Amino acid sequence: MKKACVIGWPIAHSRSPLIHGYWLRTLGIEGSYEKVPVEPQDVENFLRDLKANGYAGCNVTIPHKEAAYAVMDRVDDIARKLGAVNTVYVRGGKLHGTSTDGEGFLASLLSKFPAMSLRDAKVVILGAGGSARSIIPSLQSAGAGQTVIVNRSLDRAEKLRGDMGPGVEARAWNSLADELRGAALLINTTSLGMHGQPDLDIDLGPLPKTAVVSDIVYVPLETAFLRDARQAGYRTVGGLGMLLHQAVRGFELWFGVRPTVTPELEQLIMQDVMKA
């Protein structure tokens, strides 16, 4: 029997396992996925006996994405490029690290707008941090045209948009109004909106009515933000979506099979946020 986890400290809110979960009683696959707490500076050894423990492999979530990107044997592209995995498997004893953050975000805005192009597309994305380090690659390789990170601290801002190379502008928060003019999309990758924090307040009236408004953040499933650009006539994608395609990977490179995000497992995953 085949198994993964996912690894965090703390780990109790994540709801990967019921995602998981989902997946091998609906494809009939005899596995487990579970969580498992691992402090800081135990995450190396977890890391190096996952083999050793019978997993196949497992997710890594806050704080220890970098920490275990530092223990692969090999990593990929993306992984390289962002200096961090949140998905781990094993090969040939070796530890293999990606992150599909990038591509689980790009894969949920096409599953609710599968028209929608972003090639040679303006996108401006609110917040430098990790998160939207994640999002620009999967950007880029959709052939996003100018991407424009506006964030409160401008040297955060220009450190990233020099991780990221060509195309990637920075520039400061104060700037956003102009920045907004012509983009096709906006991001949200800050954490205001999330549950316990103040709200994303501004004025979206500069953005084309025909732009889509994305925010990463699931709780809420819908934070005033988003709700305010739906009701202004924007088209909306919340992070719920994201959570769910992220996941997608993961589940093929560990147990082989690839699933795929239901509207039965998105509403699983819904009443279990309103639940919190």
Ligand SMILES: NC(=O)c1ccc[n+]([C@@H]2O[C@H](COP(=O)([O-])OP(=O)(O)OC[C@H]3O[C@@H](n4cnc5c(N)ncnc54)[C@H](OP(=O)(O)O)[C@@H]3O)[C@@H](O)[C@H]2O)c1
Contents of the next structure:
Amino acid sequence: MKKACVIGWPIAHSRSPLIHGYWLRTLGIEGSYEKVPVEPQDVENFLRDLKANGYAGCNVTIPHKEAAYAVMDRVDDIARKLGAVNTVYVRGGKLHGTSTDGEGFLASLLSKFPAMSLRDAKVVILGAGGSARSIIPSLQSAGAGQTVIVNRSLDRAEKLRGDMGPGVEARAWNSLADELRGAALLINTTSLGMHGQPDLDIDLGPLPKTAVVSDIVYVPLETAFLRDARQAGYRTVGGLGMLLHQAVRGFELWFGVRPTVTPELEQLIMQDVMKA
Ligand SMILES: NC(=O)c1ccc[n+]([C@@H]2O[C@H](COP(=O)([O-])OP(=O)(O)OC[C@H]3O[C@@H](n4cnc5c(N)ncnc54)[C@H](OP(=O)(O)O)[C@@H]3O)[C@@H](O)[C@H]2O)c1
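Now show me the form predicted together with the ligand; what you just gave was the form predicted alone.
What follows is the whole complex; the chain from before opens it.
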């Protein structure tokens, strides 16, 4: 029986066991996926013992993504660019690490808007934290022409721009209105709008009505920012799809079958989020 897990500290809030448990059940795979609370000082030992403890791999969540990166025997280009991993798998006794948040974001966007092309498009990304860092390489790989990071702390946006390479720019929050002009996609990756945080309150007026507005926050399922954008006539995509789609590759790497994000799975996780 193959087994996998998610490690973090704390870990009680993780919905990954629900997602992978759904796939194990519906695909009829004999396997398990559990939450394991791992304290920061124990991350290295836990990962080094992963195979000995019978795991095919694991997900890594806050605050261990960077620490886990440092323990990997092999990482792919995406993980190297991020300096972080969220998915670990064992191959030939070696620990391999990757990050699937960016592909999860893109897959979620394209599952909702299959005809959308980012080729040569202008994308505005609000925030310069870990999730902005994960998403930008996927925008670049989708051919985005210009990605503008707008962040409260300009120095953080500039540091991220420097790490991401050509086609990426950094701007201060007060230039947002100018940057929205001509954008095809606006993404909120700040924590604003998350349960317990103030709402993200910006004027979408300069954003073309043809643009897609995305918020990666998924608690609540629809933030006030996203609701306002939808009511103003924009096409919108919330954060739940990213959470579900980022899980696909890990499952495939550990259990050998590529799972599908079904409406039934979406409903299951929506119900769990609404309980929170
Ligand atoms: N859907 C998914 O699968 C998924 C995956 C990962 C994360 N998320 C969500 O994404 C959000 C961000 O996660 P993260 O890991 O990127 O967080 P992070 O690394 O802590 O970054 C937070 C970002 O929010 C900005 N911010 C915080 N408070 C602000 C305020 N009052 N005004 C303006 N900007 C503010 C920060 O700006 P400064 O740089 O100026 O501090 C920073 O850019 C969280 O809500 C998380 O739940 C969703």
